[in-house]
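Here's a solo chain for you in structure tokens, the form predicted on its own.
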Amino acid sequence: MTSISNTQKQPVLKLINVCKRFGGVVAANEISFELYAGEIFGLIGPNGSGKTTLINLITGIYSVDSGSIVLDGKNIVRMPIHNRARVGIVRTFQHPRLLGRCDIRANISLGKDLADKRKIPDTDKYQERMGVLLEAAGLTNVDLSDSIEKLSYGQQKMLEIVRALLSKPKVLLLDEPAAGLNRKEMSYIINLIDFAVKEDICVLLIEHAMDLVMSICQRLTVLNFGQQIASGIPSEIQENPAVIKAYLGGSRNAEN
């Protein structure tokens, strides 16, 4: 994956001084960054630093206390969750959220359903697109009429990303997609992210696998206890004293 230039480009998604508190706990304190089309943006930090909270704010699961979340120039902080999905903000979860009582085909088709509701052109090429994505995810030998329970944990994580990409999102939020996966499965994750980049989707990646993050992300923001402690390209982040201290020093943080 090659680096992109953001000069003379408008951000697809922009966070401006986003704040969120839960009682006395500061989960996000004036967080600001921009995501661009075709970019992989890493969001990293120790457990409890506020990464998943930020995804929940972007998708509308949580409401912001102050600040703005801007998609294509429009502030969406008051937009309901389902409308945010319809304008192109799609996510995956740390643990796959699939329809356990439905077969694999029905789960995948939810991606096309969302694309249809968004009136995305070329949804008639759904079968071709699905085939390409299943191959990228290493799922070509899967029987789509099987139940979700027939899939391994790693396959379920892959399927959730395939479903998200079939909705043709503008913004893809990946919450620890490589967690619990072996090296071969991680290569499939990279294939799917590469597919997203080629479609000019902006990808926000939360991940603890630092070798993966540093190898594929163009830019990174680091959180610690809800604070944005560093932002920059991977080489800058790796050498930042505050980042090193957050990962190697201090007491054990609470869970996200």
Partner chain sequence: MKQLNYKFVIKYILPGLFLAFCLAIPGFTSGYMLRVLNIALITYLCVLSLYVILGMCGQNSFAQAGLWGVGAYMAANFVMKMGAPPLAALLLSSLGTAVFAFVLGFAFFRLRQYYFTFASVGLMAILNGLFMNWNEVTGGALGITNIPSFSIGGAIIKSEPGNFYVIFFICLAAFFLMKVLFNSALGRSFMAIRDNEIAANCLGVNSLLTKSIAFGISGALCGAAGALYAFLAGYLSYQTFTFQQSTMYLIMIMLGGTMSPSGALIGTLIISLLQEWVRPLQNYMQFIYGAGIMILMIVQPEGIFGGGKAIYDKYLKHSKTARTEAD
Second form
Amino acid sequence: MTSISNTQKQPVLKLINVCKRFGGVVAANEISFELYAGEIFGLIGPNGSGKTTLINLITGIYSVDSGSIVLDGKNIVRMPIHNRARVGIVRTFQHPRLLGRCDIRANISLGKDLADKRKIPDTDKYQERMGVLLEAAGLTNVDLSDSIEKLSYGQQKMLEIVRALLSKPKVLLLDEPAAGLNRKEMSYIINLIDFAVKEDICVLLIEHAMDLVMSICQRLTVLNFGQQIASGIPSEIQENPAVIKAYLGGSRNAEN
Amino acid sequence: MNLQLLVSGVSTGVVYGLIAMGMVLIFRAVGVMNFAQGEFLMFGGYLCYTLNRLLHLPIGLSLILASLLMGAVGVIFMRTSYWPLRNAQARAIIVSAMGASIVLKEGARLIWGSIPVTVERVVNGSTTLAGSAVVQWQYVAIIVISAMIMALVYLLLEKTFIGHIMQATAQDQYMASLVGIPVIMSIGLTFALSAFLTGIGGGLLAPLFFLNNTMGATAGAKAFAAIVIGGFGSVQGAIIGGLIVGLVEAFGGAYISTTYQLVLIYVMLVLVLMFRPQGIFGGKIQEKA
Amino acid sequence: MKQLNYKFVIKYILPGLFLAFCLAIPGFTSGYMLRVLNIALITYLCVLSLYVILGMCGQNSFAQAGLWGVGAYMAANFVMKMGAPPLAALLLSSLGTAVFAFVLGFAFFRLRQYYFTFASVGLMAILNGLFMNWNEVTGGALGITNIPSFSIGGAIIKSEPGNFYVIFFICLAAFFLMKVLFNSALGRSFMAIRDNEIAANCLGVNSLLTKSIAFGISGALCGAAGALYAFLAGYLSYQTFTFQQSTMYLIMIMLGGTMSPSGALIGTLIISLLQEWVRPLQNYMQFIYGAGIMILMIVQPEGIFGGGKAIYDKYLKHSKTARTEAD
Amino acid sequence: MKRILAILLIVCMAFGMTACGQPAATSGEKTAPASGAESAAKPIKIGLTTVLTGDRSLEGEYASNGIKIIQQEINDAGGVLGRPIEIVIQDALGTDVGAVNAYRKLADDSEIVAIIGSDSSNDNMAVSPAALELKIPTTAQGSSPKLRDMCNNDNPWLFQLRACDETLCASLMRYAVETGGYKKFAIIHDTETSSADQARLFTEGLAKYGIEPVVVVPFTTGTKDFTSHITQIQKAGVDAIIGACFQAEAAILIQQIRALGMTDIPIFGSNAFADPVTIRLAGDAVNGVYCASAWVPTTPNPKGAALAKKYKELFNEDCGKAAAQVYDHVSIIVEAIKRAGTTDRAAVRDAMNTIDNYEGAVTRYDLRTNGDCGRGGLLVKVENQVAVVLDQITSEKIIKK
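In place of the form predicted on its own, output the structure of the form predicted in complex with the partner chain.
And the full complex, kicking off with our chain again.
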């Protein structure tokens, strides 16, 4: 296991031996990794390997059986969901969960609401920040008073990321942001992730689109049946025989 | 004295159980609480009265015919207040059922008037048990007949083809229609069965408690409490919940307070919800309503 | 620019005309109709309370008529036993009911979804039992008589038109408060819970607290409605604050559409007036009323205003976007 | 398409039900003056709010029938002031709001001279502010003492044309203690308004003899199974039971008391216990029930007996209390109009106050003060399922001015 992180930096989020089981199924077994500010960390693995479960554990939707989750040196495993969001862990969902019957502005404002709850002081810069984010997401042309249903699926996913970023989180957990998007929309996602990195937010990325993961992640960890089978930089992972066997299999070419 | 309370508690309890069971059947089939279930009890009672007192049929036959007719009422009810709204939100169905309960209540008043009426007893007389406890045979008849019907319905649901069709539809209407089950028939059957179950209770209770057009609301409310206390969505839970409500009513009235007899049941409902929301005997609940 | 400015018409002129019409109502309506309207407007406050808890927060409550009663008995007691002026009693009972609801909400909202609804059914029955039997506070089954009329600074408002204006302005205030709430962070957190509770939690919304606040706000509205009813009717008894009344609120909001205060108003007016329209049917009135509810629900399951909003979005909004593109 | 089908079905249901509906009790706004001779003259209107639909609709059924009889009688006799009378009915729905709305609806018609309130003290008290505000003579059928005080002290427009429960309850208790010689009483009562009130008055009536009830068992309206209540009474060991509730509950209660082995124990009951409905429902069990009732169809009062006979002929049922009451109320209002010689509301109100010895079907009336105008009732015992009148109760009115 080789680490490329700067040793002088403290990790923002640290998972230490996190375990979770549902009945007889081990969804997470002794998972440990750490995330640094401004870093993009990839989490990959075949379907059902426990990626989303891990995000649910970090955000508190599930409680861990054992192990600890440390944010800025503080163990947060006993914190309820909403408090974890308030200390800076913000996520998106595989399928965007927005206010279906409200306009776009209200949806974006939820991000600002969280920023207010987090006592982020730069509310005066909020409009400016929103403009930058919307531009990065390619949403400049939409009418903010339109119903959310007017947006395409991809735009809704983008909007969810914009909403998350508006709260200036410390950790951003992205659950398959690129699934179901076209090339152009994918580039907007990259824009948004770049924006996050610029703001020193650490990004945990779950993704199936291999080329995206390999191109933008600095480090990766690979899950299979709740086990952490490999960690490291993308080039190492690509060559790791265990990973190829478990995940990429023989169909690596088909994947690209 | 306690024996006497026990008999009265159990016999009212099984009737609450009948109503509750009817409610649960409908809930499982269409995912909504039927707010007009108590009115089925009243309507069944009045049908029995029509056959027994106005057409002078023997009480046994009247009971059977009335509950069969209630099955038809159940189908009409389904066709008017549920089926047109099957794709709308659950709340719309609840509201339309509320409208239907007003229609049934007022319709019964227009047909049969507001002066309370009664029907013949299945068995007359009473017996004295354990020295002082007087037990009327009608109470025993209610317990026996209700228990038989409950058992029959349980067998019908669990062991027969029709029961399997109904259960399949209850679990997933779309899947059921894919494997060739006519959904409307299956749901219609469920409503018919539910109205049948509840309707027979009306005829059984009538000689003891008399019939009037407003009796449904109280009975329905207690059956509702029975469902929640017993365990939501399960047939066994409904029966056991009904018995619990009946017994709490009888013993709570005798030993705690008669003024707050009804309140007592609801306090219990709230307490059960607070500490064991799935009900005393309930298991996992599907997220539907 | 020959095109009429739809937005301006819809946003200012129509409501303005409507407001002027409302203010003129006492001028041409009979005492009876005005009374019906007064009760309808008080009911509207309760339906608005259901809008907060059901429409915005997604939690169906059958206890609203109970909260209404709590407000009414509180106001009567404040005025008659403690000698508070009616205006103060109105505010106090609204506040008191809000606190009452908030505390109960804190206990009940540990229950999710329809379990809360069940608990609210229980709460309603318990409250009605208390109204009927708690002689010291509610006057028992006989109720409380001779409650003084509403007054502001010594000016006693006894007539129906006077009461109409008082109730109307409180409703108007409540209506705009709802609009403010809708656009506030609190309102958004209600709606986030309604749409997806876990997603809301992930955005930092404390669901127990937020839902309790929503119930508290609905309590405040019911409390105000209760106080207004006490002053208007002059007499309170348990037979007003029943489960049936609560179900009527649900019917009203379902009919108008759960999504907007205007829808709630339309639903309230339709049901309140329907009940009076069917009066000439005498013996058949409730029967036809019940059938009417069924028919209305079948014809318009999403609520009347739900349909109206869809039409607005389809035609008027469309023309607006067309215009912006032309510019 | 399916929606239309569903609507059609509902409409069919509606028509089906109305078709089987009883032809009786549909009088109302369209009731035409019955007399042909006076049809040219404009009728004098009197309003009636009663519960036609909803939970207490039994009352409305009786009241609408009673109205038909009295309207016919008065119009056949030539009406009043040379004009026929017309009675307009509005449904009070059994709620406060419904009662007030019905009252206001009637009050809006300026031709309506006076309004008869429903058979519930709650409804009467709810409409009291409206009567005071609109200045319409209003008669109340409620019998609560609280209503009496309201009529006497707060509202000169409201008349309690009924014997206040106090008189009846006290005399029934006097009978129970002095004639019956009973000492240990249990009281069982509905917690609903009038029954709770009567229970209190029974207790007060007993207190005059220094007797306190051994046990008081309240129950909620709609209670059907009284086993737990009756076992409490059994445990207490009493020699008489006092009951206060409505007809359906009274019948169940009597049946269950008898069925649970207390076959000989005398039952003293409120109005409803000797009501025809109770007697018919309870069957044999009702024998031996004592009751201080405002009205029974077997009344010795000649006017009342005639009414009972007529009612039985017309509707093939025994005449209920609400029917007899509205009969008297209309008669008294007509008498007041006659005395006033005008249909002016204030004049009619003043004329009503001059009626001091009016023999009605139910009892004698004295309207010199507004409250407690009915002067008495009947002490009855049910024998062989017939209410046998033991004694007529009459009290003289104490006028404090």
